[in-house]
Amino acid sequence: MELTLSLDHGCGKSLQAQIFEQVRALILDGRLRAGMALPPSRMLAERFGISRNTALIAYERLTAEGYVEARGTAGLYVTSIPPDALILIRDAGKAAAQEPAAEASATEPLLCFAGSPGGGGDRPAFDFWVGRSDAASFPLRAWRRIVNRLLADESGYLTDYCDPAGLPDLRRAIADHLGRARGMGVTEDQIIVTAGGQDALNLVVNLLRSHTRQLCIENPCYLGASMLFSSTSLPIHPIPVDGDGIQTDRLPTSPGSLLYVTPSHQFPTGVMMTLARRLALLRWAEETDSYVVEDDYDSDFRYDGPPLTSLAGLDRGRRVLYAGTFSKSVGAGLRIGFAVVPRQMWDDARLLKARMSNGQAWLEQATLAAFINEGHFDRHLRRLRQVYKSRRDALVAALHAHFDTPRISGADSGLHLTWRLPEGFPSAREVQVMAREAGVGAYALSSGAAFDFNGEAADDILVLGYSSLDERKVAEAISKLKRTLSSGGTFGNDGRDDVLSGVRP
């Protein structure tokens, strides 16, 4: 088969980034059909002049989303997507396309306050708590430049109020990082800047409030959604999640639904959610006229292939609100997310941010704003990348060194993964006890930010974060998990203290 794509070597998108993209939009649009072989790669670099390497990249990437699957020797073939989801996707393009852009209010900025966060604690010496950034990777060198250069040149902001929304600067750096890394096709407008992940969660919920009748949750989930959903006075539905991410099928079919999800890297079982599934979600949206919230937390971490599309880019800006944050990626002292809202609703989430708070700092949102534009972030990221790979790495060789057959979820990107512990063990709460007097925080689902609305989570599932430990430390901490299970005690009463089945001698 010979494709038709038209690729610029000029541009600021990478080749492998434009044949995905170009043959995303082929299958989407029906041009390739379900059953329809791809070229095989190295006829498609020869046909473009490109690398084989570039070639096989953008394959990788199409077959990772599920647009296209490889049948052995064959090559590789377009998969059968419903025909009434393509239908979905197209009108949704048409629309956005069609909507003008909604103008900023000319309003002034209202003034508003917010809470401070609080922090600290007592933490192990070996510490497996999700979702903290390595200290030591902070870009502090090309940080201070930045700052140190903001504070000469224009520090009369200092004494100024911000958009609420954001600085401007800031919200097209990241409108233009989320078109090269999430395929969202999104203007600065849309993008609210918030305090943190957690801040546009809030933001989004109270955004849609008025449209709500009742609230859907991945089930089990962050602990922080559900704390926000149970805060309101909406009826509750949590959907069970299974190894293709959130049951579809278990959705509600009333209108005026608002689901979170996780779909990129669920937490916290670290799933993602199939083509298949994010489709069906799509659909669903649009025909009970509902939304979701997508929780787009830690998916500049993916490491056995590119970054996936998110829901949000599959939507294009229809029924999807993103939430995303930087605290993964930078450092959560910045205390800098964003939301991503429909044009529609552009003035009325400015209003409401304004009645939250009246921005965030200055110095923080013009410094990050210049460590994207200088191209620092993206360099950052690739640098985090190999460092959290290589810790990655590092506690999957632990666990099967010590232990027999580990059953590991959530492994290939995110900065957690999740260990089912073997028959015959403690429970993972016994388990988080113990490891914690031997200096190991390792934590069950219900102690790892992680919340089960029935009350049933799994207690024989661990949460372990890898990405504040180096490799070393990995390496030792699972050495004490397994002394400790080894010669830990008595479970049960029979009074034996015997070493477990499922740990290597």
Ligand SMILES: Cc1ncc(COP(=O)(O)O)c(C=O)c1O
Second form
Amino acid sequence: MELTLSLDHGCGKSLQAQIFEQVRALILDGRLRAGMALPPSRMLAERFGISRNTALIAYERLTAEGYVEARGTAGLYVTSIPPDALILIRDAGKAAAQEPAAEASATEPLLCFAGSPGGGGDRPAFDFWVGRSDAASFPLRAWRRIVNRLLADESGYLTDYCDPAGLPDLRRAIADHLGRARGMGVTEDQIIVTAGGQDALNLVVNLLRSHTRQLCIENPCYLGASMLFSSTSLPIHPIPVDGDGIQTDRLPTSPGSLLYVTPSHQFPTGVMMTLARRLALLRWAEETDSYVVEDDYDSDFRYDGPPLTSLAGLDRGRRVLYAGTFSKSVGAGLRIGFAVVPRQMWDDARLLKARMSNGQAWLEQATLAAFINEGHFDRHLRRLRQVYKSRRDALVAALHAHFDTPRISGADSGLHLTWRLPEGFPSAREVQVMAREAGVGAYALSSGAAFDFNGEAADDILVLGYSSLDERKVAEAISKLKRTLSSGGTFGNDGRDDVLSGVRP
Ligand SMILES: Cc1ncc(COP(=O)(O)O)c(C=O)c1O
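Structure of the form predicted in complex with the ligand, please, following the form predicted on its own?
Everything in the complex follows now, all chains and molecules, and the chain you saw is the first one.
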């Protein structure tokens, strides 16, 4: 079929992003219906005078996000999205008029710490702890140059107060990055700079406190989020996660929920939430007058294709607040993250941030803003993606080398993947203990930086963060793990010969 697109070569947005967004809009508006075929990429390229590669990248992203599917060699077809789910998406901005008054009253300060249980001091030599950046890749030279320049030219700011919402330069840089990388049309006056992602979650929970009657959270989930939620007096509903993401049909139907999700790379399972679930979730939020906080902690790292749209980028009803962080992309010691809130909530969010901490340190913010604006950030991300991709590949290869057809998921993005242990293996918690004795840190879904409410999470899955181990260490760690599993570790080998069944000789 013929596609009516209008591509603008001079608008600053890439052609593939324009094709993706326009075809997506045609699908969400119902003008391209389920079962309709997209024109072949070659034809699209000829028709619009673009390279075939540009068309292919746009199509790949539409496929990855679930709008179209390949049918063998026949081409790409629009997937079926329940018509109900589309109603909300078409109804842009309706919710904006119904924003709740933000919470500005005093509540207990929330003390959340998502550090390692050992405080980092007694980590094993080969540690697959999640989300640690590679220290050697920190862009020290560029960073030092910028810091020195700022101290020489603008040191007056050190003795002054900053805007509690964050430096305008940094907020603009973040807004631009989110537009390019996450498909979000946001402006600087929707952004509050925070002390990492944890502080952004804290801000959102406090901002919506008076509107919220209950909290909902993925299960298993990120420990920092569970600690934050548990520190409130609100009822908590843990909602199970399966291979499609959070099970939206298990969400409460009573009004006034605040839901925490990690849709791009569920923490800790690594699952990407399907489009059908995303739409169901937005619809649920609208129908139950609820809000969603999207924790997009590691989405700068997608290895096998273009970046995907965030849930907030899909939400036109303004039901999704977004928590981002530079902890993974630059460094956790920086303590810089940000919250993106609907425009109508920004003034209250800024007041709240003033009350919580009166803003963030000037020097780190100004350095980061210059780092992004001068192009270092994009270069650094490109480099890090290569480093982490190569470590991920080493981990996947090592698992394949030592175990029969390992069931791996969540490997296409982020800084960790999960490995479902073969049948007959000890439980993940037992393997965690055995690995630890061999000097290897490998984590069950209920441990490490993950948390499992009610003991519901599967206990045959290990979480392996690979970003801080080089390829040699990754290979060595997995071979140690294999050796310890083969010998039965401290659990003894008696009656455990079956353990060997999934291990390669
Ligand atoms: C799932 C998830 N969310 C949020 C964060 C917040 O990180 P930070 O507070 O360091 O920015 C982390 C850190 O590891 C994380 O794993």
